[in-house]
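The chain that follows stands alone, in the form predicted alone, written as structure tokens.
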Amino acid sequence: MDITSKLSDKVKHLEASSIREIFKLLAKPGIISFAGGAPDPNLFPKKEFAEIAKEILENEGNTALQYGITEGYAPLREWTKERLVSQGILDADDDVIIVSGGQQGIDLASKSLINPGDGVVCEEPSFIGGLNCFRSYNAQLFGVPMEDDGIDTDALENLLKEHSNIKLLYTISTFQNPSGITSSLEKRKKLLELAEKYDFLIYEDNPYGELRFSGEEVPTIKSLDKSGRVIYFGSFSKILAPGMRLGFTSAKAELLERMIICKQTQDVHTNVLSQMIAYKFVTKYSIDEHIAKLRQVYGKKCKLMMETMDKCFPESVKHTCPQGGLFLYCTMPDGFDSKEFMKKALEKNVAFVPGTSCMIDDKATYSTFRMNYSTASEEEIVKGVTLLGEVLHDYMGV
């Protein structure tokens, strides 16, 4: 029997994330990977987690191992809300739910909002997980180019004038994945202005916002929103550990209600033990001191990667200069193909993410590629980027 003929219209056109496919190549011994989007595992608070988990299982094991409520473990949910209010992101009357990673929040909101054929605007480049989520609900995707200070709002407005079916705009406003770009305050205000004018909602995905290591803070779009148009997604993955699968979402009560019902059909509730460990950690230890350490390490690694690129890459290959987060984005001159470059780099045991993985048209050729600086060691960064420089010079003939 050909089971593929029975697949739903929602998923039969989806393809596996090319980033995940690259991971299959990383089992090769000695490979240096800049392809992942993961934090540095050496920074996970493993010792503290072990002590906390033991304490919880000995003293609160019945609660930790029992079913929990869909909205999330109440103490962690309340702590998260209080932190977001203290940061000026939420108002005191806003609500928060805990989800199984920020990705689930995007999926639950999309399941609650998107009908087949609804228009979703995405930054180009953008996060493959968001793009595939919207594809799975048969949305019509529209890409708008990124500028140095965020999405091109003039191009966005021209698009909005041409298409009346646009319901959502998806933005990673701070330390964008994959570009590392942070949207300016002017662009954030303009997005809200356009959302009011053309009646669409904004997904603000902010998993990296706590990881600023240079520059000045910029208010979130959510903090500027006075009419409830912004659905806000955050994550503990980048500040604690991604394997815990903890994220959070804030939106108008009517939408959160729908998302909670949808979550009940997906996983019933987020892992209770993980939620309890996270809560105990953020209340027993200083989360701000922990984040300060992450910022210091990632800032140092990012600077080292950029300095090595400036030294070893051809002058015609440009890169972004992030002020935080986990990624920077490189652009070769027009006419070069980052997938072909990746094949040559893998021969030298170095991996990265080609730009095609981050685009709506993932069959086209792009001269761009994403580099992650958080996971590799400093020694691997120098060695790997130096090797990439050699491959680039050879591939480009310069």
Ligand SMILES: Cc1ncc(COP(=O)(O)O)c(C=O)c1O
Contents of the next structure:
Amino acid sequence: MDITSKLSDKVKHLEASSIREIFKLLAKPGIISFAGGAPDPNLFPKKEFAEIAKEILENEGNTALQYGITEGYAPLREWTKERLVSQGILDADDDVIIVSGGQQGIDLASKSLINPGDGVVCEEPSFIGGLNCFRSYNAQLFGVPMEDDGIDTDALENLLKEHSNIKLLYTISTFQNPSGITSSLEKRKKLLELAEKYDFLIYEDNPYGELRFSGEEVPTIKSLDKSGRVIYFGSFSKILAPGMRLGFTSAKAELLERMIICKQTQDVHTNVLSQMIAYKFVTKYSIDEHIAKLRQVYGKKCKLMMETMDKCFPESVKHTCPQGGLFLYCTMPDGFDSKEFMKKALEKNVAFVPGTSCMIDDKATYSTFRMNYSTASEEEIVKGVTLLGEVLHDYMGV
Ligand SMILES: Cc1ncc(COP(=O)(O)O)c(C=O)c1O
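After the form predicted alone, can we look at the form predicted in complex with the ligand?
Zooming out: every chain and molecule, the one shown earlier first.
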């Protein structure tokens, strides 16, 4: 029987991301990969987690291994809310739920809000997990280009004038995946102004916001929102460990209620043991000290990658200069194809993500590519980026 003919309209048009295709090649021995988006595993607090997990299972095993409540393990939920309030992101009467990674938050909100044909505006480039989520609800996706200080708000307003079906806008406001760009305060305010004027919601996805290693903090869009238009997604993946699958969402209570109902048909609740380990860690140890260590390591690696690029890449290949997060984004001159470049780079055992995976029209040709600096060692960064420089000179004939 051909099961593909039975697939739902929601999923039959989805394609495996080329990142996943690249991941298959990463098993190749000796490969240096800048393709992933994961934190540096050397920075996971493994020893502390091992001690805490033992303590929890010995003393609170009945709670840790029992069904939990869908909204999240209450102590972690309260701690998360207090931290977001202390950071000025939430008001005291805002509500938060714990979800199984920021990705689930985006999915639950989308399941609750998006009807087939609703318009969703995305930054271009954007995060493949967000794009594929909106695709899976048969949204009509619109891309608006990124500028050095965030989304092009003039192009956005033109789009809003033309299309009356736009229900929401998805932005990764700080250290964007894939570009590393942080939206300016002016652009954040402009987005809220446009959201009021054209009556749409804003998804502010902020899994990297805590990982700032230079520059000044910019207030989140959520903190500037006075009317409850912003749905805020955060994550413990990049500050603790992604395998724990812990994230959080804040939105108006009426939307969170819907998301909770949807979560009950997905995973009932987020893993209780993970939530308890995270809670014990953040209350027993200093999370700020832990984050300071991450910032220091990622800042150093990012600087090294940019310096090596500046030394080894053709001058016409530009890169962004992130002030935090895990990625920087490179642009070759027009006419070059980052997928072609990737094939040549893989022959030399170096991997990255071609820009096509981050775009709405993923069949077109793009001259951009994403580089992750968190997982490779410093030696690998120098070796891999130098090799990429050689491949680029060869590919571009310069
Ligand atoms: C922009 C963005 N949003 C959300 C996520 C999902 O993270 P998680 O589900 O691990 O919290 C990621 C992961 O890479 C991301 O880059």
